[in-house]
Amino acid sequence: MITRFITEVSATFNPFLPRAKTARLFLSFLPPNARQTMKIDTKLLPKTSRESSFIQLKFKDGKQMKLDAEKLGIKGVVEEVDRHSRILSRQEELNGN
């Protein structure tokens, strides 16, 4: 997962529920140096919450991504982040960064 164009992540989710288990994988995924680089802001819900799990996510070109991590799963999610971050990646190239 290319997290370098990453600048703020905020997760959402109760710990407690099986349906979390994105969320959890994807702030796992992150690398050591994560809260050096970006602002990482996560919120427990309580044991009693049925609201869902989401992940949001800005980029350094300012995109704001608010991703559904019950409905995505881990693949999906890392897929949208990889695929703007490529984006990124590309448009740093072209313009010889």
The other form holds:
Amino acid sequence: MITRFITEVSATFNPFLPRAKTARLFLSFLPPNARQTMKIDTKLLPKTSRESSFIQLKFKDGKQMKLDAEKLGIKGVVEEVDRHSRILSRQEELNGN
Amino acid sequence: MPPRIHPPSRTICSLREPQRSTPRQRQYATATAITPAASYGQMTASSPPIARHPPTQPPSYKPPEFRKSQLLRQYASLLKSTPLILLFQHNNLKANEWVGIRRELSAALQKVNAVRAAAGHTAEPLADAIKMQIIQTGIFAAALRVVEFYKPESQSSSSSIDPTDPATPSSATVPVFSSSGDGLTHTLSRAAHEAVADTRTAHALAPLLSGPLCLLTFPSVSPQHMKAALSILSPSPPKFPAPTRRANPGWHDAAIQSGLQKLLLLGARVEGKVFDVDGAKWVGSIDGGLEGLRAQLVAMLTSVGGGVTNTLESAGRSIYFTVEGRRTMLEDEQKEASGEMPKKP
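Return one more block: the form predicted in complex with its partner chain, after the form predicted alone shown previously.
All chains and molecules follow, beginning with the one already shown.
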């Protein structure tokens, strides 16, 4: 997963639901130095809550993304993030950096 | 006159020309004649009273030489021996961050030990036994299922027969020890495997067991140690304040701080019950631990008892005062009377 262009992550999930696995895996996919390069905000819901888990992302170009983690699955989430990140990396290359 | 040398018998012919002989199983008739054959019952039913394996290594259903079999055993014994477990998710911590976190944790726990020793608690110090370890989630889930859902009935009479005891009759059936491993009840046995085969999602902790996970295990439920550990690992200001920079400068190191940001408390398992983060914090906030709770209960009961005895006593005491007052009054009258009496004669 390309994480260079993410500036802000906020994940909300109830770990006691099996579907929260996606959000938790997404957090574990971020690199070890992620806390220095982006703002990460994790919110754990109580055990009884039935709210669905979601991930909110902000990119360097200001694009915001709200991903329904339960429906997409971890592969879908990675695909969505990479789709935008590839566009950004191509722009970066064309600008001559 | 017929020739005196007989033509060779059929057996010798076949020995001479083995290529022409039909392939046939050799039969050693003499051998069976010498050794008496075992009876049918002996061959099928009886087993000699010899243990086929050391008692500490019963035959295993899962291949025991695999790492995951041994991990299963290890996790099952961990779950049985540690009533208090905190579950954390670790997101790509580096080695030096792990080292720092473990160091700070053990320092804080040693401090709790010292405080408890100073307060006069005689219980053995726990700090050395509190461990933080990363687990393989799938195998841990299997071990959890074995521990929670597999309850073998108590082994009756199986331990009463000792195969090495000469007094044991040779016809006695040694309980377990069939080569297929029937009747064994340990963690790796076939019985355990089959008992938990269809409980894959039944436990409340099962959804937590995915992704990178580590455990903090306490050998006994000690909220004081838990409070210290929580205030180190996931401080939340009102009840679990982070150590101040003056008291514990090591905790504010960059490596430890970046490691702690990546450590995420998910839940707890306290004496078989599953708690979420708030529940875990509630358990950690019990003042004084189990002894503290007991002391509170005793104090409450004694105060209630004192009240009851006071109420019950008060009636008797008032009667006593009344009677005593009456007695002194009578005595005074008597004195007065006796004081007057000697004057008269």
